[in-house]
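One chain comes next, on its own, written out as structure tokens in the form predicted on its own.
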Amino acid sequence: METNEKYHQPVMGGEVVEYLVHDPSGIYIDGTCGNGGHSRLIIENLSDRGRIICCDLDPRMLESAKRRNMEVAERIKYLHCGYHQAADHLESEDRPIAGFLLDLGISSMQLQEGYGFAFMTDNPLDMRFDPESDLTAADIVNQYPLQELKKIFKEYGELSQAGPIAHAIVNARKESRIETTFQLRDILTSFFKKDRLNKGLAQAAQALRIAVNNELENIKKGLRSLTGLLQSGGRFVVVSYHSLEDRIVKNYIRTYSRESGLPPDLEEVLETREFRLQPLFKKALTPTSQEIENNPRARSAKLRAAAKV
């Protein structure tokens, strides 16, 4: 089957390989599996016994990965579901897992697809990963009140500019219903320089899609339970693409780890955590200046990594 589609490297995928991989015959959970680039690394790097699950709320992306990785279809099993649910998902046979993967980056396929995700085309103004939730950007833009309007745009876009943003919306809102990724780029673009035009619409954006998507406390749940399924010395390794997501991911290896900055005679506290990480490096890694030259979607990206022990 030929697909006139068209395929990015996996971000840090040399990375994501030299930090996951530590038991080649294991199962491996790549928990936003996108078109299936990481996927694909993995089970390169896997022994004829290992596998891999991949999971998704957005259908067609579990779809796309199918056609990228029709090769190696009987090493893989796909999960129409979020990183955050899959444990209700996995059968017996499927526990312990080795290791998980979250990507937290949005796919150019998403970007580009009249998802409503940009700004960068008109679309339906929808912004949801899993397109059978009820929940869309429309609904909020329309429907949330001044204030939680505000608390949006500031907390989930870190824009200085959030209250005025909210009062134009609430106030153009009220002529007409906000529809489309045009519409709302109209009542946005004022409020932003020229020169910083395109940053803010992306903050903008960004606010409204983790909103939609509950992204940030998924990310604290898929944590807790992804890593309650790995086996002892298995690893997980996250990639995140801006502040709010490096720092929950940050926050939850330093308080699961044994170099929490607990004193000694508070070491009782760390007995009682249902598992301890350890890190396996201090610093968020950054991708190299050639993989950015390459592929410029990579340039915020941040790489954490560590091993239940």
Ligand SMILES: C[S@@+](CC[C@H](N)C(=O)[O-])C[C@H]1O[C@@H](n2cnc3c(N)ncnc32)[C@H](O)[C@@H]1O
The other form holds:
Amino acid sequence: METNEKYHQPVMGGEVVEYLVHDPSGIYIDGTCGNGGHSRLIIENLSDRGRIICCDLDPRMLESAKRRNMEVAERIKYLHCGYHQAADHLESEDRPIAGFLLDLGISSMQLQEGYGFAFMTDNPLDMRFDPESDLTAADIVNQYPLQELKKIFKEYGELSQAGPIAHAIVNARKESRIETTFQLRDILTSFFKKDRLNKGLAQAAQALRIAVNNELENIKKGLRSLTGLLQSGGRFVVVSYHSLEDRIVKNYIRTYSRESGLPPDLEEVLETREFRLQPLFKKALTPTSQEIENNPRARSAKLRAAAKV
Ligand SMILES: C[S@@+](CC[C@H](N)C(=O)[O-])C[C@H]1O[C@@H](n2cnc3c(N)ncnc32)[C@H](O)[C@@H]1O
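Having seen the form predicted on its own, the form predicted in complex with the ligand:
In what comes next, the whole complex appears, and the chain from above leads the way.
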């Protein structure tokens, strides 16, 4: 594997530290460790007593972060697990938690290495964050019924051509199993105009990746279970990259911070919620134009933060 230097530009790093680190000697969870760029920034803003616990579903990312943050290794505990499962992996000395960060989605390294997440190079159609998990993107495109495929491309990829795309996949797989990113790319290409091709392919890849990794359910579960671990006054910061993710975070903060005025289907939460949240600001923060210029990957980022009260 190449050096991971080129992947180190933690998105909205200054804002993450500003809103997350309120107790410099606390224990923080970086739920989406990736290359460890945010973890490093957080550690640099803690006192000698402060520590960080890094989770990632992808062991290749944890290895990359370990190499990146070797100098501060004794301050970091690595857990190969989902952030939505972290509560089951912590030991008593790992609590209480002062704050957690979720920098959602996929890292540049996962996109650019041969992990089958994108259509730029030909690789097995995989898209699993965790190579030990069962379901691959190839399983989905070869086995899921037509209506299920249509739902995935419509809901997770927000593609208006979801129906015809699903039909084309079902027809193609009758001829031969779809095993590679280029095989799928060839099926998808005719559905997008030339100037929209890259965007369309990226949306299709996003849809499959979300389905393979159960991403939206993990966000819902992870937010609740990690907030449960926070000490009173503890904080969380979430950076999201598309509206499906951001909507979940926004609704979560809203549902757990309001005293009244929730839609009828959420009224029940007001009575049963086990903690309350205080948003740290109202509208989601976005990166500065200078950050976007330096790191185009940041352009769709939205940051939200709240404290447990
Ligand atoms: C955008 S990257 C994080 C980049 C990181 N903040 C950095 O500075 O390098 C997202 C990471 O989250 C991981 N991931 C996705 N879903 C996860 C989950 N449910 N639990 C833990 N890690 C997850 C991915 O494998 C990926 O490494």
